[in-house]
Amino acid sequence: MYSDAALEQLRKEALSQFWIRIGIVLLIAICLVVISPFLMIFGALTGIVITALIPNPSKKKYFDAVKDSAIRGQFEKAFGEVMVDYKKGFSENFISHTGLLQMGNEFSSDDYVSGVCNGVPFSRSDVYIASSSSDSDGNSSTTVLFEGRWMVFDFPKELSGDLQVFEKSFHYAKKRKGIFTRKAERRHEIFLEDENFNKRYVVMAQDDHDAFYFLTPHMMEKIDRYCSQSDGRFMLGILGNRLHVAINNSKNPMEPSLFRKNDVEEVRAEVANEIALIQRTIEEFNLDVYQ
């Protein structure tokens, strides 16, 4: 495990290598413009491609060191033994099969962490989903459907059917209520006695009894408080004996940067926030009540 001073030295070395590469690109461009102004753009593009394709071992070494220190180290300190994979996360198939979110044609997931908190197994990952298209003129556009954290927890009671709760401002949630949805998977919208809750949230369920069993006035208050304290748009789904919590905040936290002087402390603060959120989710939704 590296000390903070050693990590800062690694960052400076990686940043130095970055600027050397930029300098090479500029040098190539200048040399070519002397020969012919028309070659400048070609030279610059060639330099950028070369810079992008050739790995920067210093950068990889720094990123790996920060993630081992900040992510793995802090999660292990909070929860004991954990499984961590910085490069991988939930699979596209896993997210798609929840039926909670619309899927596009672009998907990525990383920073997977799983462990046990207060007797409750959990897993979390950063997820990015987008839909890209091009028109007949070759103009391309990308719509980001989801970018944020996805968390999964063991739920102490298996419901008879799916239950989904999300903010009305949470775009691209998949309701599974259309006639083209298989009957066994179909959900329908439920309205609760709390009018303020109905104004802010959409509730989709397969079984009314399960929905009202879970969404007591006290639980609705907890959901509203949890949502108000979240740093993005909130969605909750109970599928079998799993609780899914998705927060769409257009962020990819816990990522090192070469350009932040106190980068390690920034990453540690983000990791501490993720740990606190896992603990708060278990507490707010009573997930440890039967543990």
The other form holds:
Amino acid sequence: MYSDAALEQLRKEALSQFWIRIGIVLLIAICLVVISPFLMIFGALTGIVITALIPNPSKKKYFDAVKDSAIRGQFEKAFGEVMVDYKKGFSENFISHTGLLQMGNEFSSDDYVSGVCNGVPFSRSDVYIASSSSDSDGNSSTTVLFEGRWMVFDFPKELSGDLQVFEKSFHYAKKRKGIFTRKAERRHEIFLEDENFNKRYVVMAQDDHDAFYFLTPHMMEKIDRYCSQSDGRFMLGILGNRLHVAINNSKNPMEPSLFRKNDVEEVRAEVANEIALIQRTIEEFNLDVYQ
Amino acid sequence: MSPVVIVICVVLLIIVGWIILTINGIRRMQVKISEAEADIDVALNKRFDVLTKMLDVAKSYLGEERDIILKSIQMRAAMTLAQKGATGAAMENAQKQLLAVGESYPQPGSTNQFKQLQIAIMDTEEHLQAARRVYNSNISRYNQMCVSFPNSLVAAIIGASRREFFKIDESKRQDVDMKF
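Coords for the form predicted in complex with its partner chain, given the form predicted alone:
The complete assembly is shown below, putting the previous chain first.
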């Protein structure tokens, strides 16, 4: 474990390493421009590639130190024994199998944490899904389908089929309702008694009873409150005995930055926010009711 | 064939198609309502089973009252919706009394079996509520279909009329209010 002062020292070292590399690239470019402008472009590109490819050991050391001190330490303090892996996350297969989200052709996931909170096993990870394409003119475009946190909790009740609830502003949710979806996996839209809830959310279920069983008037109020307090667009899915909560906030939290002063404090605040969110999710959805 | 005849044929075809779709829609809703009613039966039966088990656990503290409660919550064949509502209310009352026994007497209340049954009864209660809400939601959609024009014309032709919502009869709820 590093002290805050030691972490700040590491950040400064990594930052100076970064600027040294930038300086070298600029120097090569300036030297080459004297010879030929074309060579300058070539040189600059080569420099950028070298900067990106050759690992900066100081930066890695700093990132590892922050994640170990701020992320692992805080999660352990809150939940006891936890499994933390900054480089790994949920697999593409895992997210794809939920059938909750459209999958593009780019996928990455990191900052995996799993543990037990109030007797409820949970896991969370940051997930990024995008779809890249290029037209006949060679113009490429990328649409981000999801960027945010994905949380999975053990669900204490048993439903006969899948249930999905998402805000209407949550784009790229997969509804699994078309004729091309296998009948066993097909969901249909449910309209509840609460008109306001119907206006704001889409409820998809394989069985009407499941939707009305989970979405009691009290639970609908809770979901609405939970969404209002969330920092992004919300979706939940109950698949088997698992509750999936996805919040699309276009952020990758808990990431250190070389350019932020007092970076560790910011990362700590983000970790505290993640911990509070896990606790709130368990409380709001009564996941610990039978523990 | 003259254009007028073609237009008339197309219009007739559209009308017949719409009538068929509307009739199918009404029939489909009727099936969904029957399914939802069957769901209520399933939930009531499940609740009855759990209550019976709870009564067995607490029988030494209830004495003769056990049989009275058991009789009041008994499910009968071919019950009307109102009777189902009354039985549901009786069950709710019996449930409250049993939970009170669990709180008053530490012996049955502290057993694992009693606690598990308490959890089970809460779960069956939630299932029953869900079944009622599904039923009422289907009834609401069906009634809207039956009264809104022009669907109401087709509904009248096939004899489909508004149906009652499932509600618990408050007076019946009072009838089974037994005290220990």
